[in-house]
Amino acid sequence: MGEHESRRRILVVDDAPDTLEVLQRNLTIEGYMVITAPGVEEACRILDTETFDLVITDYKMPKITGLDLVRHVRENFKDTGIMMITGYASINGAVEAVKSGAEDYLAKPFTEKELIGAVKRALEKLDARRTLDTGTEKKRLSAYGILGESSAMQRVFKAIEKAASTSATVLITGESGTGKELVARAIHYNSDRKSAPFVPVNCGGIPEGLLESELFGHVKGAFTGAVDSRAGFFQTADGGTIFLDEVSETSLAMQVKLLRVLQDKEVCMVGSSRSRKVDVRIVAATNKDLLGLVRKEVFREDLFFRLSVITIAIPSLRNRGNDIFLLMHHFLRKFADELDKPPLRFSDDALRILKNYYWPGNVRELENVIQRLVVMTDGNVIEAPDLPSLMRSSGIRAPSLNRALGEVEQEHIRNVLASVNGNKTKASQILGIDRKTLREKLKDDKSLNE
């Protein structure tokens, strides 16, 4: 149990002694500080005079139901999440408390486990509607002008701090879109040569053939249509940094070439037999494998370690955790203000669809997804309908074979429970199993119960 779990505050509503000490004894033991309360009434004068993340409520209370506080805690205090509890007879009515806005509901009976999962599920949808509140995007930005928070962000920050803080040669990895650049440009623009050019140069961008005359430069002659003299990259990034994208695609020839200018710190024009020194740090990037690019003989060996004194690896956005909330609330506003629309928002189903999906394409694919939406999307809400087909269809985990049959078992039951907004009743009719299966099932689902 986290720091930040350990201050959550719950609210736990029954008429039921019995259960609600089950109840606060289990999420005290989590670490969650529990209050109590037997009925709606004296749940609303709590509420009125209290702050809680999430309020727990069983269904069938005397005088006023707990529908009627769900309906109350939606319409006057959103920034608190709320959990239905209801017996097995009351399926028609869990599933009405969920329209009216509650975030998940419990059947009876439940285990210990159910209980905390049904909790940690809830408290995740509030998070993420808590930071796709309008009023925090600013708070979020680090000193880079990066968004995330996740831990794996919080790495890449500190190693841009160091960078930043030496003129040492950087190699950064990632997937494609994860954002490098970025990175590369934060280094430079703290460092001792913010003042300086930064050039960016995609090398898998560049044909090999004018590769060198674009880096190093040429002097006049030096081939058909050389008219005249010109500086490379390396002459237009003196003092500051260039940026070698895509380093693994140039060929052996011009890594022969770039290690030359890493030990001598001087580059020869083509065409020339004067070299000329030049104040340049050097950050490269790569979406492979470059060791093992090595050891295909590939790539030069001596090259990668002049190029990696230090590394920073960008994590996918898969691996962001509730960071994807951050840049989906970014990517909206900018592209509803470039269009003069109002602003957007998403349902509780395309956040999670969202949440799941692989994202091959990291960054770069959310932000052309967002663009999308907000380009097609007509009313406020952003509804699951509304996103790409194949979003919708499988929630795509990685497009492997090599996948064990538990895993792949798993996720279909996760996106059939998806399908029917959590209905266990409903998912296990469609599976073809019954609901005490689909328990059992779920518990060995550590995805759903952690």
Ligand SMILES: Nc1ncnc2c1ncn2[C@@H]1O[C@H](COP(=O)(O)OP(=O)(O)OP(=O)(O)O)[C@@H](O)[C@H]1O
The other form holds:
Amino acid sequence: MGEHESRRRILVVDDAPDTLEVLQRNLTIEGYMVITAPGVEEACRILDTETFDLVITDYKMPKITGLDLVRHVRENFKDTGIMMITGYASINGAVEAVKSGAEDYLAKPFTEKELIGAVKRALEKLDARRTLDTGTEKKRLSAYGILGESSAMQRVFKAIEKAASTSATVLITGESGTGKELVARAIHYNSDRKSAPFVPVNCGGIPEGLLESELFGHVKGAFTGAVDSRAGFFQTADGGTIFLDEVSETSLAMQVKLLRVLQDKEVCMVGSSRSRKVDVRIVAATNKDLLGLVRKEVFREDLFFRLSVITIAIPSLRNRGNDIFLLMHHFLRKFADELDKPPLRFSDDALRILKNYYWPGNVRELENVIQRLVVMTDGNVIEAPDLPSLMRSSGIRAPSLNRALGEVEQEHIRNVLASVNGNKTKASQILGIDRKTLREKLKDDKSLNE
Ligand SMILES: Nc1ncnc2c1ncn2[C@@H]1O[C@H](COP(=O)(O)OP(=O)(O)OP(=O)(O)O)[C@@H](O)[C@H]1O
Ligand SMILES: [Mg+2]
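Starting from the form predicted alone above, please write out the structure of the form predicted in complex with this ligand.
Okay, now the whole complex, with that chain kicking things off.
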């Protein structure tokens, strides 16, 4: 299965012991956690004390039929999917089952492959339905306005809580578009500094020569053009939080100055010899492997340790399980509202492709893709062919194990480039290589160099 989710739980109900055994064996091999029951009454008893993702039930059983179990589950366990197995003769039962709210039915006889396929489909439908459940979305969102139910994101929420209760320096790491700034803001606005400013500084976006005066301010006459004294970001953030985004992009000289602020809690304006005390909490972020940069001696080790008193590693979107459905529906609704369009939904095929895509640009990429789709779609269902072609070509294909490394690399580069609309600077950042290396690699692939 390859997913890092906890095992999905399935309850199998059938009066024939052989069938129960076969189903249990096949599903267990696939990684599911399987419990069996020989009849509907037993099944109901188990359902009262344990929760399941899916119930698979036979239709024809001596006392109570599978159809009654379908109704029972639908009425009492909204979060559990149900699938019915029917014989040739009972196709009416199958129709009835779907009408009563079953996710799907499976006609006998079926192969192992058909069984697994049907279970996967039923679970996917269930996941999509769970996300549509707007009543619970508030609860999910309330965690600092950051959506996420996966255990990976729950860990992030706990870390935010801990960080917000102190003034310790925080280092946030994560791929591009994972929500680093969102987390930084959540820390500030949940801390007792919340009424003082949150000041974001993009260290990669300010020219080297200007960064020092932007951060610390300068006095009149400090350099040509300094006609007045001006406060820097650190003074502006006094009492609050400064967010040093892309901190890996600072020069070694600048790093020494940052280290001094962290140690002495004072800043020195450019052109002045006096330093002033400031009370500023520092939160830094990077999408680079900072420790790797320390090893290459382009980032100071002492600063790295000063910054990473608390570290929060934000998982990539592909490592957040079903959070992707939650985010998809959130953005669908957001952009439909903005454009005054009726609510849109995805077809099952489209959902599958979106779920399997690699998402190199993470939540930001997802947000952009959905915005484009909402603008472009006329009907109210987004179908697989409406999706960007690169998702359809590279997303669904299971990576085969005998591909050459170069081929995989080229495909990844293509995906990343597409996710940032061909912006080579951004692509090289995501890929963790410099622009020159990216250009070299692009030379190897004619199709990338139109
Ligand atoms: N869990 C989430 N729930 C809702 N929105 C999210 C979530 N994560 C990210 N976003 C949205 O995705 C976008 C990117 O988030 P953000 O700017 O915080 O990412 P980042 O890691 O700082 O990205 P970059 O590395 O490109 O600077 C923002 O519009 C943000 O609101
Ligand atoms: Mg950012």
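The shown structure was predicted, so the numbers you read here are calculated from the model rather than taken from an experiment. Numbering follows the first chain given and starts at 1. We call the rigid core whatever largest set of C-alpha positions still superposes within 1.5 Å between the two forms.
Q: Does K108 move its CA by 2 angstroms or more between these two forms when the core is aligned?
A: Moves: yes, 2 Å or greater.
Q: Verify the C-alpha shift of V183 between these two forms: is it 2 Å or more after superposing the core?
A: Stays below the 2 Å threshold, so no.
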